[in-house]
Amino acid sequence: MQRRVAIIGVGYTPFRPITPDMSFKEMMFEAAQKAYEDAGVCPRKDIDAFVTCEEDFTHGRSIFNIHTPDNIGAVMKRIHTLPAESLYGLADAFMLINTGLVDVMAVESHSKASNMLTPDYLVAHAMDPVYNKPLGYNPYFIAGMEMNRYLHDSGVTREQCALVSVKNRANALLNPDAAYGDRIAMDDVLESETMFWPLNRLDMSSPADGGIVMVVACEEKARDLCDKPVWVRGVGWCSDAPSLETREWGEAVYARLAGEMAYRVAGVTNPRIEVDFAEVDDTFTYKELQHLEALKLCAPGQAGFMVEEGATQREGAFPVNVSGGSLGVGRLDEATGLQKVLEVVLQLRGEAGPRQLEDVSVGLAQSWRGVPANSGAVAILSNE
């Protein structure tokens, strides 16, 4: 029988587009602290095993996971290191604790985006090597085709994109921890500088600095140490076709598939109806309602409508990403999963701040690991 997950204590640090003030080894050493006391937990004591989530061309060195046990306090402990996408990591926690092996995890990702001189070169280093990269293309430009597609295909305008970027960076205002938060029009977003057609620069979100760790436990241990557990309902994740050449252009196929597979897990049969809220990848504009259509929030083709009449506001029918998202907060690289997890936590703990939705019980994050990938994630969170 599936045993119940939670998460019972969450440590982040601010979001920054630049922060030379701290290395990578102290953010996450800082997010691991705050982390642990949120939960009440020791480390050496309490947690039986770590999962870390990093790539490491992002850091410019090999094997860097070798740094992660050292800041987390998983020294001598098991650690699982994934080259992925951080809500990769809470699924892992998942299926780990529903073995019976381990009772309490941590999960750290993190972003050191500012480090990163080129990175439209490290994108590109991950395109195919024989029919793409030899192309010598700005790897961006498969955002601007997609979107192309699935603009024709769904009846979706570059306006109702507009708005969603106008909506998120308004957002992010309410969040102190946001990097990107400003007061636009949808008429500064579509005349704003044309980057990869249609997408303009406003479309596109920024990289931020963060690092993010949470602990998670199985019900008996999460009921004895956490008043207030949100409890991992249910995960899901995917990875679509990787080459450029048969991969379904208008469609977010990965997030279908992987939200298919976590309401399954969830018990959800509705999603519209039973999730309340969501937090879903924004890297650009298009991709927040290609991603809602994807996840069944709403019926094919009506994504833009639901922006454009309002009901995705923080005060609408349906609030999506009222963090800011990474339109907002900024893109976090591995880390951005987690932050979307994140939100989805501090919400159903009512602890957003001037951000707080009301009576809300069942959110939703899904993460999209970006271009030129074809891969995501979803979790359904609840506080009941």
The other form holds:
Amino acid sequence: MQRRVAIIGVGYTPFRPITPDMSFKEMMFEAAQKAYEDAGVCPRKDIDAFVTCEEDFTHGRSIFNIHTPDNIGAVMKRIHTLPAESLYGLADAFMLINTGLVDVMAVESHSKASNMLTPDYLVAHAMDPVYNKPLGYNPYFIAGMEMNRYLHDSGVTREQCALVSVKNRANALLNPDAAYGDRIAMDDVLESETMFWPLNRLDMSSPADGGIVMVVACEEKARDLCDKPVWVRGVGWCSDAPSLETREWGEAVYARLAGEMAYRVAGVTNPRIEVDFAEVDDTFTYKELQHLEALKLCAPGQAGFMVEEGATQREGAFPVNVSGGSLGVGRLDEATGLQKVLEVVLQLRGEAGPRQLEDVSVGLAQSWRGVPANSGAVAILSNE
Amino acid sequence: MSEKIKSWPGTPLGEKEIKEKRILVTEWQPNLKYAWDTGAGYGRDFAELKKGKIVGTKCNKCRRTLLPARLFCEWCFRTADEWVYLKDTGTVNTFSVAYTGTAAERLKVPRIPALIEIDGSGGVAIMHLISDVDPWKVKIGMKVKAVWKPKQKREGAITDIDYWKPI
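Given the form predicted alone, corresponding form predicted in complex with its partner chain:
Whole complex next, starting from this chain.
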């Protein structure tokens, strides 16, 4: 019998292009303190285990996990670090609570992207060292190639992609914690510099700093501690082939399979009807559309028309990235997935302020690991 | 090789083969640069070191002094209560005599990393180096004092204390 698992507290620092006023330790502490206050728990007494999600190279320290326990109240307690996208951390908590070994967990991730001065070289370092690296290019060409093939296969246009950027940056204007809210027009995107054709500068998200912590609990504890638990009804994750030569370029296979797993766990049979809104990865504009199709949140080939008709706007039939997404909030390195979850939690609790959606009960959060990865995770959350 | 094994099967590979590129050789120099934010805790700590002072913070719940100075107590998980100046004398808690450098090279003059409990602080310790002493005379429990760099050479770093030497 599967245990029900709920998010009972969230805490976060504002997402900003730079955060010179705080160290990563102070950032983690602030987010954790807010999350524990929100959940009404003391980390020293009430939390059984912790998981943090950060990559050594991103932070510039080997064995980064040794630097995380003190900042979130986990000293002398059970903690592990995933060098992975943070939605995997939520999946981890979901699984650990389901083992019955722990009842209450904290999931943490943060970005200090502004402290990494050579981000494109960092990504280049992830490439195959003998087969791809010697060709010597900026690895974001992968996004350009992927976009090219996706547009070719799907019939989605660059104009439709540009509208994703317009929508998400505008959404971010209603999110006081977003770093890149802006009122732009489709032509601004189409006329911005070509970065990796067909990808323009305004098709790409920019990095931001920020920390997020969530308290996750089993049903008994959740009902005991929390008035507004947000249930994690299902999680799924998947990796496609890593090699550039054999992976799928037009379709986000990892997202489709991760979504199918999450829907199966959550008992969702018709996502387009049962899911009310979604925060999906939009590291690049085309990614939002590619992911919507992979997650079966629109009919095949219809993602472009959805954004064109305004269906994915905040007031539309199926709002997507109401938080502003990565294009509007900023790309938070490993913490990006938890930012998606955070927005779904705030919406389902009715705490999203001026951007609050009406009558929502089921939301989806999806993450992608970023270039050059081909993996991602999905969570289905519900307030019922 | 041993008594039983006179030769390994296969083709031996050594430095010569690599230099002559008889096998695939690829070189890559990672370009990874970082600029870490000190934050308010380390930030003031380093600013005080530049002035020749060691500063910590104090948690009034567990009554510990925290060093490096930080804004929260890792035991109690609460905000630290106050800044406290600490003495620059202390007692050796533990130490090692390091004859091996980072590149695994032998060091003729060993380095002596030591954990030094600061006098009057209730047990808080600073991680630093002992020098200006015969390595074999260093003992646990030995009294030591900070040797500061001259004022104009300090840059707001842990190395503003040059080393610690026995009193």
